[in-house]
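What follows is a single chain, given as structure tokens, in the form predicted on its own.
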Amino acid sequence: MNNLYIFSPEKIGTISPNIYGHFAEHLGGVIYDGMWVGESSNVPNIKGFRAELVEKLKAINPPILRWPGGCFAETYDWRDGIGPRDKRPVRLNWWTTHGDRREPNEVGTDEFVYFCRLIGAEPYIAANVTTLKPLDIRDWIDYCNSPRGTTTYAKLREQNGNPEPFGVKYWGVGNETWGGGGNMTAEVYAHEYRRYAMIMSNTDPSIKLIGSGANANDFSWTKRFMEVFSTSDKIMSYFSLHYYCWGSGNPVAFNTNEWYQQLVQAAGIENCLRRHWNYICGFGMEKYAKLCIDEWGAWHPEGSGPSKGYNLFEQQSTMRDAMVAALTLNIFNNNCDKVAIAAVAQLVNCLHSLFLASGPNLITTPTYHVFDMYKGHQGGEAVKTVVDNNEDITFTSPVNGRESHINKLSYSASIKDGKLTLTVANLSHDTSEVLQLVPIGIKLAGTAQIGILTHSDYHAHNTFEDPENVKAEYKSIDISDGVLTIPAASIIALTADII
């Protein structure tokens, strides 16, 4: 039995609720038949949005939702998505050549903001800096945020049914500008950012701008961007980073080595974000460039979801994907002094989704339950946690055939409103872990609430036919002796009163 020390005097920082954010791109089945079924649909809906999805999403306290892309943003003209729906144009979607679908523009700015209000999330709009001019983005901000009746665009918003300003606070200045977002160099984008940011911030000085950062371990992007940007007016609040752990084996029929390889890839996000942060600090930009990891998750070969490949990038989500989510969120909690925003990609019918939907069917994935279990961390004060012997698991990498290693346990803890929230993921596929809780500086009540996500088969997932095959179970437990058992391939969330 190993000790898990909880050092309550050692505060890391406040866990921003926005770390628990989400992403909805106009890609495959994310928006259409995922979130949106239309007001005339037989599927129960709230002004066109799936009512069941709205209610289940509200239950996990989603803090922020990113839209409309992703790469889709780079050819999106926001004016196509306002006004009467029957008069909106049908356009080529960025993903047309991949998914053979057109963009009907039924969900535009007004609908997106309405959905955010339904679920209680702040809207985060990724602005197109590849094919729109700074003036076009100025007008979009004007449409969203200008007070009632003050400008032509404010009056147009009122004409479209929304007299009061939306107050959209978070704006991305481009997306993946190293790739689909203009195929720029870091230096070129830094100059473009300076130009757009000046116009955007002048339109509404209260907004928070997010720079388009690196693809995973491309540390030179951050260095080169900062070399140009740090000499300008510091008009930026966050700097983005995208990190995917690419599929290792079949999404639902992987072997043990592939289980661990996926988790090793997920764990690599910690070194990635810390090295980018070091560059940011090296240029003295830490006040202006908190990390915004607004695309992250597991990316498997498509076709394993219920649409059988019709929805572009749709994949099934197993206990392995839930473990990736738990591991990643623990890393974000433990680096909350660096990470301010994050968004798992994506919400429904796509990559690391929380939901799968089609027609009348909607199911939650194991990943959904991780977000539900971890929501107690939102707004909490992260405290240092240490296991005195976090055993190494040894496996053979399916990538290069070499011996590889990963720590058995992932964990984080926070304190809020007189309660401790402790989350632990046991990455071992076949060995349970018994921990002795050792709180330093606090005393815990003898009874605690625990949620546990586990299954006898680590390939387990939910389907339309068996929608609750994998789900979290909650109960009260006695922790007066401080002993906590975590079964193999399981995730737990413990909440205890501090006395």
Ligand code: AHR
The other form holds:
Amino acid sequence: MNNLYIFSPEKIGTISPNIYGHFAEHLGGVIYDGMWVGESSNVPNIKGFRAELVEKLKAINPPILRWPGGCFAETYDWRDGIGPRDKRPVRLNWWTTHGDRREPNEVGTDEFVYFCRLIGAEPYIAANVTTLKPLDIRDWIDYCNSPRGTTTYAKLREQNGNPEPFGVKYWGVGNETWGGGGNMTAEVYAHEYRRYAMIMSNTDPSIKLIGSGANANDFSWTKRFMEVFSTSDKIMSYFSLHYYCWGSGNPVAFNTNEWYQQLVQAAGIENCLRRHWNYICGFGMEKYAKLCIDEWGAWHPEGSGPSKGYNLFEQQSTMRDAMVAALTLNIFNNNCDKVAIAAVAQLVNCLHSLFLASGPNLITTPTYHVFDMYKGHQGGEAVKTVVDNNEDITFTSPVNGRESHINKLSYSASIKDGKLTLTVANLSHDTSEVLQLVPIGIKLAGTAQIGILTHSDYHAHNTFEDPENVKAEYKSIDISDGVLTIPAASIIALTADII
Ligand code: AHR
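Now show me the form predicted in complex with ligand AHR; what you just gave was the form predicted on its own.
Entire complex below, previous chain first.
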């Protein structure tokens, strides 16, 4: 048997609920037909938003929602999305050339904030710094946050049905400015950042700004940005990082080596975020640049989702994707002293989605269940956990044919309101694990609640025809002997009272 030590005195930090955030972009079927069906739709809706999605999303405590992109943000003019819906313009958007969809602007700022209120999440707006001027962003902040009756934009908001300010706190200063967001160098963006940030924070000093950071392992971006930023007034709260783990094999028919390859790529986020953090700390900028990993997840070849490729980037999500989510969230929990915000990409009908929807149909993916099982970590105090002998699994990399390795177990623990939440993912495709829990400095009650996500087939996923093929089971278990068994390719979340 393998010991899993829970070192309660060794606190890592508080797990910001915002680590469990989401992202919705005007791309493919995310907004239209995903979240939004329109007020006149036969699909049950709340002022146009798909009611079942609202209800199920709310149930997992979504803390923050990033919008409107992504790359879409960089050619979006917020003024197109306000006022009477039938008068709003139809535009080309960033993604029109990848799917021939036009932007009807039915969902704009007022609708987005309304959706956030429905699900109980903080709105996070990614502002366009590529094709809009700082003055335009000032006006957007004015529209959102100025007190009732004070400015022309506050009055316009009232005219549009929202007298009270939205109080949008989180504002991104661009998106992927190294790519779709202006194709800038780190130095050019850092100077642009300083310009926009000054205007934005002056408009509303209470807002929190998020700098557009690196693509995955591009550490040079962080270094070069920080070189310029660190000599400025340092108006920033978070610095973003995007990390996708690229698909290995067919999204629903991968082999065992591809299973492990995908998980190795997902696990690589830990080294990635730590190295960026080292650069940030190297410039003494940790106070201004907590990490905001506002796009993460598995990115498979297209076409495996229900729309069969009609919705850009839509993909199916199997137990493998759930495993990617479980190990990524464990890494965020274990690095909550560095990571303050994160958003899985994207909410519905897209990359690593929690939902797939079309017309009257809506299903949750296995990844949804991971977020549900892990929600007890939100706001908890992360404590150090160690497994005595975390087996090294050897496999053959489908990328280069070489021998590769990954640890069998991924785990994290936190304490909140007198309860311990422990989440463990067993990455082995065929071997279960028996753990002996060894709590240090705390004593656990003999009965615990457990959520388990497992399936006999690691390709398992949900479809409109079989919506509950994969779902978490919840039950009480006896842990008086401290023994916990985790089947192969499964994820558990255990909650126990501390006595
Ligand atoms: O999530 C899809 C796209 O991936 C986003 O628009 C962009 O920011 C990233 O490259």
